[in-house]
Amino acid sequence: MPSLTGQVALVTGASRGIGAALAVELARRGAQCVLVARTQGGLEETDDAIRAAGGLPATLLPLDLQKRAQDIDMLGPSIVARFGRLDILVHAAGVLPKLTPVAHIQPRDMEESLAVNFSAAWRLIRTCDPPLRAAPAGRAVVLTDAVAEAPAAYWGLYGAAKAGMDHLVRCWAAEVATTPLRVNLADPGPVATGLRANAFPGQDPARLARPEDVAPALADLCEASEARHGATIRVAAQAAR
(Lines of atoms letter the chains of each structure in order from A and count residues from 1; the text may use other names and numbers.)
(Lines give C-alpha, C1' and ligand atoms only; values in the text may rest on other atoms or scores of the structure.)
Protein backbone atom coordinates (compact mmCIF):
# COMPACT_ATOMS: atom_id res chain seq x y z
CA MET A 1 0.00 0.00 0.00
CA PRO A 2 1.39 3.45 -0.87
CA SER A 3 2.78 5.24 2.18
CA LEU A 4 0.33 8.19 2.13
CA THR A 5 -2.85 6.23 1.44
CA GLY A 6 -5.81 7.78 3.25
CA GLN A 7 -4.07 11.09 3.88
CA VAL A 8 -5.22 14.45 2.55
CA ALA A 9 -2.68 16.97 1.30
CA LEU A 10 -3.16 20.67 0.51
CA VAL A 11 -0.62 21.99 -2.03
CA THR A 12 -0.37 25.64 -3.06
CA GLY A 13 1.39 26.79 -6.22
CA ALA A 14 0.25 23.50 -7.73
CA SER A 15 -0.31 24.57 -11.34
CA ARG A 16 3.34 24.40 -12.40
CA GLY A 17 6.93 24.02 -11.29
CA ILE A 18 7.82 22.47 -7.95
CA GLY A 19 4.30 22.68 -6.57
CA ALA A 20 2.89 20.69 -9.49
CA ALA A 21 5.67 18.09 -9.43
CA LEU A 22 5.32 17.64 -5.69
CA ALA A 23 1.54 17.24 -5.96
CA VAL A 24 2.06 14.44 -8.48
CA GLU A 25 4.59 12.76 -6.19
CA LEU A 26 2.29 12.97 -3.16
CA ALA A 27 -0.58 11.54 -5.20
CA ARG A 28 1.68 8.76 -6.45
CA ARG A 29 2.26 7.88 -2.80
CA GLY A 30 -1.48 7.63 -2.23
CA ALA A 31 -2.46 11.07 -0.92
CA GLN A 32 -5.72 12.74 -1.84
CA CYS A 33 -4.53 16.13 -3.08
CA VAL A 34 -6.28 19.47 -2.86
CA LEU A 35 -4.57 21.82 -5.30
CA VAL A 36 -4.47 25.61 -5.13
CA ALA A 37 -3.18 27.99 -7.80
CA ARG A 38 -4.34 31.00 -9.78
CA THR A 39 -5.16 29.28 -13.06
CA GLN A 40 -7.80 26.62 -13.65
CA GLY A 41 -6.01 25.37 -16.76
CA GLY A 42 -2.74 24.84 -14.93
CA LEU A 43 -4.49 22.95 -12.14
CA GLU A 44 -6.21 20.72 -14.69
CA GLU A 45 -2.84 19.89 -16.23
CA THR A 46 -1.52 18.88 -12.82
CA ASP A 47 -4.61 16.77 -12.23
CA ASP A 48 -4.09 15.07 -15.59
CA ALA A 49 -0.50 14.28 -14.55
CA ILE A 50 -1.73 12.90 -11.22
CA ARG A 51 -4.23 10.61 -12.93
CA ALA A 52 -1.58 9.47 -15.41
CA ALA A 53 0.64 8.56 -12.45
CA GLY A 54 -2.14 6.45 -10.96
CA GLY A 55 -3.13 8.93 -8.25
CA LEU A 56 -6.59 9.83 -7.02
CA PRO A 57 -8.32 12.65 -8.92
CA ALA A 58 -7.44 15.94 -7.22
CA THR A 59 -9.73 18.64 -5.90
CA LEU A 60 -8.95 21.87 -7.78
CA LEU A 61 -9.28 25.28 -6.14
CA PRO A 62 -8.42 28.24 -8.41
CA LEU A 63 -7.44 30.98 -5.96
CA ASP A 64 -5.36 34.12 -6.30
CA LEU A 65 -3.48 34.37 -3.01
CA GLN A 66 -3.23 38.16 -3.35
CA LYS A 67 -6.59 39.21 -4.76
CA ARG A 68 -8.68 36.71 -2.79
CA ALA A 69 -6.58 36.47 0.34
CA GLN A 70 -9.54 36.15 2.70
CA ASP A 71 -10.70 33.02 0.87
CA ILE A 72 -7.59 31.28 2.19
CA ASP A 73 -9.15 31.40 5.65
CA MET A 74 -11.81 28.88 4.64
CA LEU A 75 -9.47 26.26 3.21
CA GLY A 76 -8.93 24.30 6.43
CA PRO A 77 -12.60 24.07 7.43
CA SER A 78 -13.69 23.35 3.84
CA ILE A 79 -11.21 20.50 3.44
CA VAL A 80 -12.25 18.97 6.76
CA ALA A 81 -15.91 19.30 5.82
CA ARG A 82 -15.31 17.40 2.59
CA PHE A 83 -12.69 14.82 3.58
CA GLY A 84 -12.90 14.73 7.36
CA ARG A 85 -9.20 15.47 7.83
CA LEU A 86 -6.11 17.34 6.66
CA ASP A 87 -2.75 15.65 7.11
CA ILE A 88 -0.29 17.57 4.94
CA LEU A 89 0.25 21.21 4.03
CA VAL A 90 2.75 22.11 1.31
CA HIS A 91 3.09 25.83 0.63
CA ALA A 92 4.96 26.13 -2.66
CA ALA A 93 3.32 29.27 -4.05
CA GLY A 94 5.50 32.32 -4.52
CA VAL A 95 5.95 35.33 -6.73
CA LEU A 96 9.11 37.05 -7.91
CA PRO A 97 8.57 40.81 -7.84
CA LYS A 98 10.82 43.30 -9.55
CA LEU A 99 14.50 43.09 -8.75
CA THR A 100 15.17 46.69 -7.81
CA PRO A 101 17.15 48.81 -5.35
CA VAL A 102 15.43 49.05 -1.97
CA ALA A 103 15.14 52.84 -2.38
CA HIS A 104 13.17 52.32 -5.61
CA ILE A 105 10.60 49.81 -4.32
CA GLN A 106 7.06 50.90 -5.21
CA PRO A 107 4.15 50.39 -2.78
CA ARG A 108 2.16 48.22 -5.20
CA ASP A 109 5.13 45.89 -5.68
CA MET A 110 5.69 45.64 -1.94
CA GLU A 111 2.01 44.83 -1.40
CA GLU A 112 2.13 42.02 -3.95
CA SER A 113 5.31 40.49 -2.53
CA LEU A 114 4.06 40.63 1.04
CA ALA A 115 0.66 39.21 0.10
CA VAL A 116 1.98 36.15 -1.72
CA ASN A 117 5.39 35.56 -0.13
CA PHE A 118 4.46 36.36 3.48
CA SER A 119 0.80 36.90 4.33
CA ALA A 120 -0.41 33.82 2.47
CA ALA A 121 1.71 31.66 4.78
CA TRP A 122 0.20 33.38 7.82
CA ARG A 123 -3.32 32.74 6.57
CA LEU A 124 -2.52 29.12 5.71
CA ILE A 125 -1.13 28.53 9.18
CA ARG A 126 -4.25 30.01 10.76
CA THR A 127 -6.65 27.87 8.75
CA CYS A 128 -4.65 24.63 8.69
CA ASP A 129 -3.26 24.53 12.22
CA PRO A 130 -6.32 22.89 13.90
CA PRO A 131 -6.72 19.91 11.52
CA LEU A 132 -2.96 19.42 11.18
CA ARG A 133 -2.61 19.24 14.96
CA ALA A 134 -5.47 16.74 15.05
CA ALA A 135 -3.90 14.50 12.39
CA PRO A 136 -2.05 11.38 13.58
CA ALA A 137 1.13 12.58 11.87
CA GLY A 138 0.51 16.08 10.54
CA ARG A 139 3.23 17.50 8.33
CA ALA A 140 3.77 21.03 7.02
CA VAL A 141 6.43 21.90 4.44
CA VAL A 142 6.95 25.52 3.40
CA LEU A 143 9.29 26.26 0.50
CA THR A 144 11.86 28.94 1.11
CA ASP A 145 14.86 30.46 -0.68
CA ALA A 146 18.48 30.98 0.34
CA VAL A 147 18.11 34.72 -0.27
CA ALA A 148 16.00 34.89 2.91
CA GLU A 149 19.15 34.21 4.94
CA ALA A 150 21.71 35.81 2.62
CA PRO A 151 20.60 39.33 1.60
CA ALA A 152 21.78 40.38 -1.85
CA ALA A 153 21.60 43.62 -3.80
CA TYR A 154 18.27 44.16 -5.58
CA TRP A 155 16.63 41.17 -3.86
CA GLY A 156 15.20 43.12 -0.91
CA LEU A 157 11.60 43.05 -2.09
CA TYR A 158 11.53 39.27 -2.42
CA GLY A 159 14.03 38.40 0.29
CA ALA A 160 12.43 40.50 3.02
CA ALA A 161 9.05 38.83 2.53
CA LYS A 162 10.63 35.37 2.48
CA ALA A 163 12.68 36.13 5.60
CA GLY A 164 9.52 37.21 7.39
CA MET A 165 7.76 34.05 6.26
CA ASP A 166 10.63 31.89 7.52
CA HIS A 167 10.51 33.57 10.93
CA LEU A 168 6.76 33.04 11.14
CA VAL A 169 7.07 29.36 10.23
CA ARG A 170 9.82 28.79 12.79
CA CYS A 171 7.70 30.42 15.48
CA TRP A 172 4.80 28.15 14.54
CA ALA A 173 7.11 25.15 14.74
CA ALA A 174 8.15 26.14 18.26
CA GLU A 175 4.52 26.48 19.30
CA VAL A 176 3.55 22.97 18.12
CA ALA A 177 6.72 21.21 19.25
CA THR A 178 4.87 19.11 21.83
CA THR A 179 2.30 17.85 19.29
CA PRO A 180 2.68 15.17 16.59
CA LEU A 181 2.76 17.92 13.95
CA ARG A 182 6.12 18.45 12.27
CA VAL A 183 6.79 21.78 10.54
CA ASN A 184 9.81 22.42 8.33
CA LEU A 185 11.11 24.88 5.78
CA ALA A 186 12.55 23.40 2.60
CA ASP A 187 15.01 25.03 0.24
CA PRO A 188 15.12 23.14 -3.07
CA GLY A 189 18.03 25.20 -4.37
CA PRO A 190 18.35 26.23 -8.02
CA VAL A 191 15.60 24.50 -10.00
CA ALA A 192 14.48 25.06 -13.59
CA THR A 193 11.22 26.88 -12.89
CA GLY A 194 9.53 29.91 -14.38
CA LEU A 195 10.47 31.98 -11.34
CA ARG A 196 14.12 31.02 -11.76
CA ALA A 197 14.06 31.85 -15.46
CA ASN A 198 12.66 35.30 -14.74
CA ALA A 199 15.33 35.98 -12.14
CA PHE A 200 18.23 34.59 -14.21
CA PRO A 201 17.22 34.78 -17.88
CA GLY A 202 20.72 33.96 -19.09
CA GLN A 203 21.02 30.74 -17.09
CA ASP A 204 20.85 27.45 -18.99
CA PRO A 205 17.92 25.49 -17.51
CA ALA A 206 19.43 22.25 -18.79
CA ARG A 207 22.17 22.62 -16.16
CA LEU A 208 19.66 22.82 -13.30
CA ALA A 209 17.63 20.24 -11.46
CA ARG A 210 14.07 19.87 -12.73
CA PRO A 211 11.01 20.11 -10.46
CA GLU A 212 10.58 16.35 -10.86
CA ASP A 213 14.11 15.85 -9.52
CA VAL A 214 13.44 17.55 -6.19
CA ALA A 215 9.85 16.36 -5.69
CA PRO A 216 10.72 12.98 -4.09
CA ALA A 217 13.00 14.54 -1.46
CA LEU A 218 10.36 17.13 -0.65
CA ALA A 219 7.64 14.49 -0.47
CA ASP A 220 9.78 12.56 2.02
CA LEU A 221 9.32 15.49 4.41
CA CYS A 222 5.58 14.76 4.38
CA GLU A 223 5.97 11.16 5.49
CA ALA A 224 5.09 10.03 9.01
CA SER A 225 8.67 8.85 9.39
CA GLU A 226 10.04 12.41 9.07
CA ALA A 227 11.20 13.41 12.56
CA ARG A 228 12.90 16.74 11.86
CA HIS A 229 11.07 19.78 13.12
CA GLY A 230 11.60 23.53 12.89
CA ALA A 231 14.47 22.98 10.46
CA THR A 232 15.48 24.50 7.14
CA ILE A 233 16.18 21.49 4.97
CA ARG A 234 18.16 21.89 1.78
CA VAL A 235 17.48 19.19 -0.77
CA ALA A 236 19.30 20.48 -3.87
CA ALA A 237 22.40 18.29 -3.48
CA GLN A 238 20.26 15.19 -3.26
CA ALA A 239 18.21 16.18 -6.27
CA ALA A 240 20.81 17.60 -8.64
CA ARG A 241 21.42 15.61 -11.80
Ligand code: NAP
The other form holds:
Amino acid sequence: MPSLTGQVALVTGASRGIGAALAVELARRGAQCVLVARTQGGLEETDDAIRAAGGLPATLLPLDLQKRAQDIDMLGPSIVARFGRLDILVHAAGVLPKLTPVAHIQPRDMEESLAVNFSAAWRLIRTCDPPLRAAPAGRAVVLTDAVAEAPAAYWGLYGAAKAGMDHLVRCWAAEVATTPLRVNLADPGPVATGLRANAFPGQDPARLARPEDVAPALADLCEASEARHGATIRVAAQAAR
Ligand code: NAP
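In place of the form predicted alone, the structure of the form predicted in complex with the named molecule is requested.
Full assembly next; the chain just shown is listed first.
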Protein backbone atom coordinates (compact mmCIF):
# COMPACT_ATOMS: atom_id res chain seq x y z
CA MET A 1 0.00 0.00 0.00
CA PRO A 2 1.41 3.46 -0.86
CA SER A 3 2.86 5.21 2.19
CA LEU A 4 0.40 8.14 2.33
CA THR A 5 -2.77 6.13 1.73
CA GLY A 6 -5.69 7.60 3.67
CA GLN A 7 -3.92 10.91 4.29
CA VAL A 8 -5.20 14.30 3.14
CA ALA A 9 -2.77 16.93 1.86
CA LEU A 10 -3.34 20.64 1.21
CA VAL A 11 -0.87 21.98 -1.36
CA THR A 12 -0.62 25.67 -2.31
CA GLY A 13 1.17 26.76 -5.46
CA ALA A 14 -0.20 23.61 -7.06
CA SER A 15 -0.95 24.99 -10.53
CA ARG A 16 2.65 24.72 -11.80
CA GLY A 17 6.28 24.45 -10.82
CA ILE A 18 7.42 22.80 -7.61
CA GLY A 19 3.99 22.78 -5.93
CA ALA A 20 2.42 20.95 -8.87
CA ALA A 21 5.19 18.34 -9.04
CA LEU A 22 5.04 17.80 -5.29
CA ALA A 23 1.26 17.36 -5.39
CA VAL A 24 1.68 14.68 -8.06
CA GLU A 25 4.31 12.93 -5.93
CA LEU A 26 2.12 13.04 -2.80
CA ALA A 27 -0.82 11.67 -4.79
CA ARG A 28 1.40 8.93 -6.24
CA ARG A 29 2.14 7.96 -2.63
CA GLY A 30 -1.59 7.67 -1.95
CA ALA A 31 -2.53 11.08 -0.51
CA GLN A 32 -5.84 12.75 -1.29
CA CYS A 33 -4.72 16.20 -2.48
CA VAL A 34 -6.48 19.55 -2.17
CA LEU A 35 -4.86 21.91 -4.67
CA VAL A 36 -4.74 25.70 -4.30
CA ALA A 37 -3.63 28.37 -6.79
CA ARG A 38 -5.29 31.12 -8.85
CA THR A 39 -5.21 29.41 -12.25
CA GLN A 40 -8.03 26.92 -12.75
CA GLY A 41 -6.42 25.53 -15.93
CA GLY A 42 -3.14 24.90 -14.12
CA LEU A 43 -4.92 23.12 -11.28
CA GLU A 44 -6.72 20.96 -13.84
CA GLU A 45 -3.41 20.08 -15.49
CA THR A 46 -2.01 19.03 -12.11
CA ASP A 47 -5.12 16.94 -11.50
CA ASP A 48 -4.66 15.32 -14.92
CA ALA A 49 -1.05 14.48 -14.01
CA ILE A 50 -2.19 13.06 -10.67
CA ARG A 51 -4.74 10.79 -12.37
CA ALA A 52 -2.15 9.74 -14.95
CA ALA A 53 0.15 8.77 -12.07
CA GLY A 54 -2.59 6.62 -10.58
CA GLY A 55 -3.51 9.04 -7.77
CA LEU A 56 -6.92 9.88 -6.40
CA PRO A 57 -8.68 12.72 -8.24
CA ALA A 58 -7.76 15.98 -6.51
CA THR A 59 -10.02 18.65 -5.09
CA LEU A 60 -9.34 21.95 -6.85
CA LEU A 61 -9.63 25.23 -4.95
CA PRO A 62 -8.93 28.24 -7.17
CA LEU A 63 -7.97 30.97 -4.70
CA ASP A 64 -5.95 34.18 -4.82
CA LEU A 65 -3.92 34.16 -1.60
CA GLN A 66 -3.56 37.95 -1.80
CA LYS A 67 -6.90 39.23 -3.05
CA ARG A 68 -9.01 36.67 -1.16
CA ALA A 69 -6.73 36.25 1.83
CA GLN A 70 -9.62 35.97 4.28
CA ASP A 71 -10.87 32.87 2.41
CA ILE A 72 -7.71 31.07 3.54
CA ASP A 73 -9.23 31.03 7.03
CA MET A 74 -11.90 28.54 5.96
CA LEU A 75 -9.51 26.01 4.42
CA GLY A 76 -8.82 23.97 7.56
CA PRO A 77 -12.48 23.63 8.67
CA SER A 78 -13.70 23.00 5.10
CA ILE A 79 -11.19 20.22 4.53
CA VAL A 80 -12.10 18.60 7.83
CA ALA A 81 -15.82 18.92 6.96
CA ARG A 82 -15.21 17.24 3.59
CA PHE A 83 -12.57 14.63 4.42
CA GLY A 84 -12.63 14.37 8.22
CA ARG A 85 -8.93 15.10 8.56
CA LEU A 86 -5.92 17.06 7.36
CA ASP A 87 -2.52 15.37 7.61
CA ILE A 88 -0.20 17.39 5.38
CA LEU A 89 0.23 21.09 4.62
CA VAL A 90 2.58 22.11 1.82
CA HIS A 91 2.90 25.86 1.25
CA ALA A 92 4.68 26.16 -2.08
CA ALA A 93 2.94 29.27 -3.41
CA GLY A 94 5.45 32.06 -3.83
CA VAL A 95 5.96 35.15 -5.92
CA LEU A 96 9.01 37.05 -7.10
CA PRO A 97 7.50 40.29 -8.40
CA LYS A 98 10.83 41.69 -9.59
CA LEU A 99 14.43 42.14 -8.58
CA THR A 100 14.90 45.78 -7.61
CA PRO A 101 16.86 48.01 -5.25
CA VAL A 102 15.16 48.37 -1.88
CA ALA A 103 14.89 52.12 -2.43
CA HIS A 104 12.87 51.49 -5.61
CA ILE A 105 10.36 48.95 -4.28
CA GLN A 106 6.84 49.97 -5.28
CA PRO A 107 4.02 49.68 -2.71
CA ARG A 108 1.94 47.29 -4.85
CA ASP A 109 4.90 44.93 -5.31
CA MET A 110 5.63 44.95 -1.58
CA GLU A 111 1.95 44.31 -0.84
CA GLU A 112 1.97 41.28 -3.16
CA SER A 113 5.21 39.88 -1.77
CA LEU A 114 4.08 40.30 1.83
CA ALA A 115 0.67 38.77 1.07
CA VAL A 116 1.87 35.67 -0.78
CA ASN A 117 5.36 35.12 0.66
CA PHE A 118 4.55 36.04 4.29
CA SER A 119 0.93 36.56 5.36
CA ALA A 120 -0.45 33.55 3.50
CA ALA A 121 1.79 31.33 5.63
CA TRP A 122 0.41 32.93 8.80
CA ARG A 123 -3.20 32.40 7.69
CA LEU A 124 -2.48 28.82 6.59
CA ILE A 125 -0.90 28.04 9.96
CA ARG A 126 -3.90 29.60 11.73
CA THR A 127 -6.45 27.51 9.87
CA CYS A 128 -4.47 24.26 9.57
CA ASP A 129 -2.92 24.05 13.03
CA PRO A 130 -5.90 22.34 14.76
CA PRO A 131 -6.40 19.48 12.26
CA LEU A 132 -2.65 19.03 11.75
CA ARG A 133 -2.15 18.69 15.52
CA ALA A 134 -5.03 16.20 15.63
CA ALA A 135 -3.57 14.07 12.83
CA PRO A 136 -1.67 10.93 13.84
CA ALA A 137 1.45 12.19 12.03
CA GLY A 138 0.76 15.75 10.87
CA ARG A 139 3.43 17.23 8.63
CA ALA A 140 3.93 20.80 7.37
CA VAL A 141 6.46 21.78 4.72
CA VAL A 142 6.91 25.45 3.83
CA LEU A 143 9.01 26.36 0.79
CA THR A 144 11.68 28.94 1.47
CA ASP A 145 14.73 30.25 -0.35
CA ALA A 146 18.41 30.49 0.62
CA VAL A 147 18.21 34.26 0.04
CA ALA A 148 16.11 34.54 3.23
CA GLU A 149 19.26 33.86 5.25
CA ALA A 150 21.72 35.51 2.88
CA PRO A 151 20.53 39.03 2.04
CA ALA A 152 21.70 40.09 -1.40
CA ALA A 153 21.41 43.29 -3.45
CA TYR A 154 18.06 43.55 -5.30
CA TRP A 155 16.50 40.55 -3.52
CA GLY A 156 14.95 42.49 -0.59
CA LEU A 157 11.39 42.52 -1.92
CA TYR A 158 11.24 38.72 -1.98
CA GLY A 159 13.89 37.83 0.59
CA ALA A 160 12.57 40.00 3.43
CA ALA A 161 9.10 38.46 3.16
CA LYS A 162 10.58 34.95 3.02
CA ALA A 163 12.79 35.73 6.06
CA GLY A 164 9.72 36.88 8.01
CA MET A 165 7.84 33.75 6.95
CA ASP A 166 10.73 31.55 8.05
CA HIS A 167 10.76 33.20 11.47
CA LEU A 168 7.03 32.62 11.87
CA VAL A 169 7.33 28.97 10.84
CA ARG A 170 10.19 28.37 13.29
CA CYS A 171 8.12 29.94 16.10
CA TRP A 172 5.20 27.66 15.17
CA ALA A 173 7.53 24.66 15.17
CA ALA A 174 8.67 25.57 18.70
CA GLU A 175 5.05 25.84 19.83
CA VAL A 176 4.07 22.38 18.56
CA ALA A 177 7.31 20.62 19.46
CA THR A 178 5.63 18.38 22.04
CA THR A 179 2.90 17.24 19.61
CA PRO A 180 3.25 14.63 16.85
CA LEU A 181 3.19 17.45 14.26
CA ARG A 182 6.52 17.97 12.46
CA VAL A 183 7.07 21.36 10.80
CA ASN A 184 9.97 22.14 8.48
CA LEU A 185 11.14 24.74 5.99
CA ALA A 186 12.50 23.41 2.71
CA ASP A 187 14.78 25.18 0.27
CA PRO A 188 14.56 23.44 -3.12
CA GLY A 189 17.64 25.18 -4.54
CA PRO A 190 17.63 26.41 -8.14
CA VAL A 191 14.77 24.76 -10.03
CA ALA A 192 13.60 25.49 -13.58
CA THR A 193 10.24 27.20 -13.03
CA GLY A 194 8.52 30.43 -13.98
CA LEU A 195 9.72 32.07 -10.77
CA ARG A 196 13.33 31.18 -11.53
CA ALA A 197 13.02 32.39 -15.13
CA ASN A 198 11.76 35.76 -13.85
CA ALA A 199 14.82 36.13 -11.63
CA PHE A 200 17.38 34.81 -14.13
CA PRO A 201 15.96 35.26 -17.64
CA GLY A 202 19.33 34.48 -19.22
CA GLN A 203 19.79 31.18 -17.41
CA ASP A 204 19.40 27.98 -19.44
CA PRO A 205 16.60 26.03 -17.67
CA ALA A 206 17.94 22.79 -19.14
CA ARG A 207 20.95 23.11 -16.80
CA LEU A 208 18.74 23.30 -13.69
CA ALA A 209 16.88 20.67 -11.70
CA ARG A 210 13.29 20.18 -12.81
CA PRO A 211 10.38 20.39 -10.36
CA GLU A 212 9.93 16.63 -10.58
CA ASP A 213 13.58 16.17 -9.57
CA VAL A 214 13.04 17.84 -6.17
CA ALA A 215 9.52 16.53 -5.56
CA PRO A 216 10.51 13.12 -4.09
CA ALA A 217 12.81 14.65 -1.44
CA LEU A 218 10.13 17.22 -0.56
CA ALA A 219 7.49 14.48 -0.35
CA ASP A 220 9.76 12.53 2.00
CA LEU A 221 9.37 15.42 4.48
CA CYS A 222 5.62 14.66 4.53
CA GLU A 223 6.06 11.02 5.51
CA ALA A 224 5.23 9.77 9.01
CA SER A 225 8.83 8.56 9.22
CA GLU A 226 10.18 12.14 8.97
CA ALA A 227 11.54 13.06 12.41
CA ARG A 228 13.17 16.40 11.68
CA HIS A 229 11.40 19.40 13.14
CA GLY A 230 11.93 23.17 13.04
CA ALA A 231 14.70 22.67 10.50
CA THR A 232 15.54 24.36 7.23
CA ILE A 233 16.22 21.50 4.88
CA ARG A 234 18.23 22.12 1.72
CA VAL A 235 16.69 19.63 -0.63
CA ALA A 236 18.93 17.72 -2.99
CA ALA A 237 17.57 17.17 -6.47
CA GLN A 238 17.48 13.60 -7.71
CA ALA A 239 16.53 12.20 -11.08
CA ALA A 240 12.76 11.92 -11.33
CA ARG A 241 11.41 8.42 -10.90
P1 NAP B 1 6.27 29.06 -9.79
O2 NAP B 1 6.48 28.00 -10.81
O3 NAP B 1 6.27 30.48 -10.23
O4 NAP B 1 4.90 28.71 -9.04
C5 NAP B 1 4.39 29.58 -8.07
C6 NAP B 1 3.07 29.05 -7.60
O7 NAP B 1 2.52 30.00 -6.65
C8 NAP B 1 2.06 28.89 -8.73
O9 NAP B 1 1.31 27.71 -8.54
C10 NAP B 1 1.17 30.11 -8.55
O11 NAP B 1 -0.13 29.81 -9.01
C12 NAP B 1 1.19 30.29 -7.03
N13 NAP B 1 0.83 31.67 -6.66
C14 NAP B 1 1.54 32.79 -6.92
N15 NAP B 1 0.85 33.87 -6.50
C16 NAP B 1 -0.32 33.40 -5.97
C17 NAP B 1 -1.46 34.01 -5.38
N18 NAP B 1 -1.59 35.36 -5.28
N19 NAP B 1 -2.47 33.24 -4.96
C20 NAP B 1 -2.40 31.89 -5.08
N21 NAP B 1 -1.34 31.24 -5.61
C22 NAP B 1 -0.32 32.00 -6.06
O23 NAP B 1 7.32 28.99 -8.61
P24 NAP B 1 8.23 27.80 -8.03
O25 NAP B 1 9.61 28.04 -8.48
O26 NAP B 1 7.58 26.49 -8.25
O27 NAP B 1 8.22 28.17 -6.48
C28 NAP B 1 7.63 27.35 -5.51
C29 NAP B 1 8.21 27.76 -4.16
O30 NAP B 1 9.60 27.43 -4.13
C31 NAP B 1 8.11 29.25 -3.88
O32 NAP B 1 7.76 29.46 -2.53
C33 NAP B 1 9.52 29.76 -4.14
O34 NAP B 1 9.81 30.91 -3.37
C35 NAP B 1 10.34 28.56 -3.71
N36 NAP B 1 11.68 28.51 -4.31
C37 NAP B 1 11.83 28.32 -5.66
C38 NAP B 1 13.12 28.27 -6.21
C39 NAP B 1 13.35 28.04 -7.69
O40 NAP B 1 14.51 28.09 -8.13
N41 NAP B 1 12.34 27.80 -8.49
C42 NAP B 1 14.24 28.42 -5.39
C43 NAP B 1 14.05 28.60 -4.01
C44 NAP B 1 12.75 28.64 -3.50
P45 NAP B 1 -1.07 30.81 -9.85
O46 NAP B 1 -0.22 31.74 -10.65
O47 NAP B 1 -1.90 29.88 -10.64
O48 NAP B 1 -1.85 31.51 -8.78
